[in-house]
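Presented as structure tokens, the chain that follows is alone, the form predicted on its own.
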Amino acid sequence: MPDLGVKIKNVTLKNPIIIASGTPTYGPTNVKKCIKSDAAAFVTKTLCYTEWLQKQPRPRWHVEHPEAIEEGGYFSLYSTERLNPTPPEEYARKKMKEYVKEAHDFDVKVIASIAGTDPQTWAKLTDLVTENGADMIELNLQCPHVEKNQPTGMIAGRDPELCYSILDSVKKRTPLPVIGKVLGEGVDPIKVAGRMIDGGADAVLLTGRYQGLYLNIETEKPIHWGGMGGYGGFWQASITRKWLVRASEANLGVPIIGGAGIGGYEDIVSYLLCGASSVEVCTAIIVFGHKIVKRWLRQISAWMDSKGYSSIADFSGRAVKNILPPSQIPGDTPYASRIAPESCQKCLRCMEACPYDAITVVDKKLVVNLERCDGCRLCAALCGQGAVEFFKR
């Protein structure tokens, strides 16, 4: 077997996959779930001393086409899922501390997410969590249900200097590592994470769900809870893989968690390959269970086995390198479709759509006029069927 072990300062996680924090992290039935998974650690659902940030909404679930989850497809998962609805104190010197002993008896380290609002919220979460037995410290600086003048969640994560100033002040209370997440909308998450980086982070996360508006046009109102909610989804992972090339580019020396967007073991592999050291997942584990991670574990490894890989580190970061900047990407390379009559459908898509009117129908079939193809690809793109063959002329 590989060895799929990484590590975070001084804490090694038995593997890349960490359970991030959410609904799937929460409760003593889903955090048996998580130590059972198989996964590396799991992120507690957000300490936070805020008294409406720890009321959920019902109804706080929507989903966008949920027919693609199976498949892999491009839906979305839209929510008003809030904070952790127990009182700081309880929830760590009661449960925490409970959780953290069963899960290293499993090999797997808790981490502890907290929000404060001030500095003195930000020190009594910080010495809470380190005083009852968390192995990290993850800094909730994504979440998108908090108020415009709220100086926490994503409202303080736009803001560099007071991210620094956060980390600052949560590394000078505790020996622990402290993650920090950085925010995808709005900012540079670079520039967001060199200044937590500076403030101390020991790692960054990158990146999380956007804020999103769904409307019922009848009524001119939001849909179920009547306002805005966290929106994401598989299709993050090209935005989130982009960020992790960035860092990398960037040299930022302390180890990138791969965020949003994960939906397959595919999807993992591809945020080690862009320079991600691990990654966090919840939204695959909402619509799949936590039994997933054994799967992709087992996908991984059979991955790295064909490769020859023996470590995480024997391919972290390796794609990087083959990604062309615009100026060098070829702009003058022949290329042109045909299309094979026994696999068309004849929906006409292709005809309809191309920009060149290089499509036609002659003798009841599809032909492409080769002197009108661009060779812009957007017919075998559109096509269900397959039924297009794109070739360099």
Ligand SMILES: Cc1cc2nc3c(=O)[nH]c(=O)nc-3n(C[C@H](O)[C@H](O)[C@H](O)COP(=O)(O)O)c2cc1C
The other form holds:
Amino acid sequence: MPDLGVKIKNVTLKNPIIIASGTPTYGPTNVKKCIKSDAAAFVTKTLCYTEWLQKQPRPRWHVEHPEAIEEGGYFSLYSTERLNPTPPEEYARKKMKEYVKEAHDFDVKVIASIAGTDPQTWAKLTDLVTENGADMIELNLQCPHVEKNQPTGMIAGRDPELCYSILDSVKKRTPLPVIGKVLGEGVDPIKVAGRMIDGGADAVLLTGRYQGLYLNIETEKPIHWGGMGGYGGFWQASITRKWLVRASEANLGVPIIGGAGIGGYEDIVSYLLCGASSVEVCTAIIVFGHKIVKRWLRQISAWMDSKGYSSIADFSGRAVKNILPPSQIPGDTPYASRIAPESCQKCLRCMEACPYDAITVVDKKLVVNLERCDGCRLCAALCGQGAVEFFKR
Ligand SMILES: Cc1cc2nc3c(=O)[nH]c(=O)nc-3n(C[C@H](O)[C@H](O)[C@H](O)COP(=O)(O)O)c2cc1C
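Okay, that one was the form predicted on its own. Can I see the form predicted together with this ligand too?
Now the full complex is given, and it begins with the chain already shown.
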């Protein structure tokens, strides 16, 4: 069995999978599932003192393309779930204390997520979770459900200097490792991560989900509740990989946690290859259940075995050197396509899309004219039947 353990400062995680703050860590039923899931840690639903953020809109969920909810299926999950409904004192002193005790029996670490709105509330929340047994603290500087004039969540997360000062003040009050959760929109996440690290962050999480809007064109109003929601899905993985590579190139000097977009174990492996040393996952747990973690751990171990890797450090960041700058991507390699008639369903999508008019119907079969074919691979990329073969000329 390969060693899946990773470290964030002085805290050892038994594997790289952390269940992110959100619905999967909401309430005691889900927390129990987190503890028994084999994940190394879970992040509590974010604690805050803002009363309206403790109340939940109903309804608060919308899923675009629910039919695509299968591993790798590109649906979007849209929600206005706000923050922890339990007042911080009650949560930290009663619930979290219990969760920590139970979690430690299973070697699961508890990361307390907090969101202050001013220096006093950041300080109070930091002290509360430190005194009540959290293993680490995560600063929610990406929550999309905040008022424009409210310096927390994504409003604070857009301001690198405010992120620096929040990190600096929290770090001065606690001996616990602190994770900065970095916003992925409207700001350069690498710049924000850098300032969080200047302020003392022991790890940074790249990145959270986006803020989005669904509009009903009949009523001309947003669906359900009349506002904007958190918006994301597995399609975010490609963007997260980009930020992980950029973070590796910037040599930030602290562990990087891969965030949004994980839909399968391949995403986890790819985040690690792009420089993450652990990952946080939320949406996939919502749609597949906590049980998916055990399967992913088996799949990651099998992949590591097949590659001969014995620890996460053996391959974390290994793909970064393989990513070419745009000017070094070759522009003159000759390729071409051919269509296998036995697999072709004659949907004609490739023919209609081909910018070179290289695909025609000959004797009721689709045929590629090699003189016209540019070798761009659009036809093969669009073919749902895998009927287009692609070869080097
Ligand atoms: C319904 C829902 C509720 C969430 N609530 C929180 C929260 O309370 N605090 C927080 O820091 N992030 C919260 N998040 C963000 C997740 O922790 C995570 O960063 C984000 O969903 C991206 O990861 P994913 O693509 O695996 O879902 C929430 C996400 C969802 C979908």
